[in-house]
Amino acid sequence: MAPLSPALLDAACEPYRNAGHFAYYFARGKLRTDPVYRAILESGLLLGRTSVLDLGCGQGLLAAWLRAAERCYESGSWPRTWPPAPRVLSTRGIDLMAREVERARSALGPALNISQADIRSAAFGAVDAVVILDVLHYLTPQAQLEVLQRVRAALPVRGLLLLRVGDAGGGMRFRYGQWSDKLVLLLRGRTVVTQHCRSVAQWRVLLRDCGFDTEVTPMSQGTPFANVLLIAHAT
């Protein structure tokens, strides 16, 4: 695997200098080491999607990443083996934590339409694609079901859901991911909450029941975790 483009990483992280040292260095670490951000671009997962909703968006890393990708593609500083950068016209984010929302607004301004709200009750509107990265396991099983049902209602037929989850059937790698999640929550000043996790097979059944076809790709490359990306299309 070729190294991540320094130009892309720098362009995505630079706005976070306006949001403080923590926001900037967190962005650099996360975007450099988390394989899901690279995969979204390298596999062209959001090509043709003009409106994206990021649920549990944190400080807006996905929006920063997509904006940087478009700029790098237009300037010619783009990996030759990758498909074109997606041209997302509208990126919205929802996050519960006021501090995360503040960081996102400080860094991205109007580039991200972000709301401080609970995804269990916030309005989703109508979009082409929904992205949920490492969030649903913090909700109860009933809340997971209800959020996914409302995601399906927000999407057209063949609309896209990108859902990254930990595979509860992943043995020690899965348990390591749980411990890591708890540590990150503590370091970021959040309360540790009970996690409600499922195996990949159980996630796929839930998504099928909510109106999605899914394919699964591993999404923990370079990490010790048991993460997978569920690429789901609305039926």
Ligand SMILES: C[S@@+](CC[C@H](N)C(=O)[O-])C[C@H]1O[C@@H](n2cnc3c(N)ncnc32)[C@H](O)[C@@H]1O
Given for the second form:
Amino acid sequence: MAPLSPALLDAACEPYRNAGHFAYYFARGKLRTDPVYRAILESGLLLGRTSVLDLGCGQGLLAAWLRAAERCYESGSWPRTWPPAPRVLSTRGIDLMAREVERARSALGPALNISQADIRSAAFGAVDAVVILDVLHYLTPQAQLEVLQRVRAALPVRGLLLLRVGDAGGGMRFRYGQWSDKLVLLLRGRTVVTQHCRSVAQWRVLLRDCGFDTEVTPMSQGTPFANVLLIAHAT
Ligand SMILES: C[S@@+](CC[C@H](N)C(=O)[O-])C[C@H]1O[C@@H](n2cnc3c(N)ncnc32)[C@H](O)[C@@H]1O
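Having seen the form predicted alone, can you show the form predicted together with the ligand?
Complete assembly follows, chain above in first position.
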């Protein structure tokens, strides 16, 4: 696999210089090593989607990534083998943690319409794509169901949900992901909460029951985890 374009990585991380050392170096590490960000562009997953809602958006990395992609594409510093960058007109984010929201605001300003709120109760409005990366395992099974039902209600038919989860059927790699998640929470001074995980097959059943057709693609290349990306279209 060709290395990630340094211009793209630099453009996405640069805004985080306004949000402090931690936010900047976290952005660099995450965007460089987490395969999901590259896959979203390389596979054109958000092409044609103009309004994106990022649930549990953290410090707004997806919005920074999409904005940098659009700029790099327009300026011609874009990998020749990749499809065009998506032209997302509005990106909204919701996150529970004040510190994450503050970092996102310092870095991105009005480029990300972010609210500090709980996705279990916040209004989702109407959008044509929803992205949820590494968040739903913090919610109880009933809350996962309710959030996904409301995600479906926010999307039109053929609207897109990108849901990244750990596959509870993934053996040691899955357990390693759970430990790593707990360690990161501890290092960030956060409470370690119970995780509510499902196997890929169980996620697919839940998504079908909520009104989605789903494809699954592995999403932990280059990492020791058992993560998958569920690419779900509203039926
Ligand atoms: C592992 S981080 C992932 C952040 C981001 N999606 C990413 O991939 O960079 C999980 C995020 O979900 C947020 N979160 C957890 N439960 C939430 C809830 N009920 N409502 C809103 N955000 C929540 C956390 O504050 C945290 O920022």
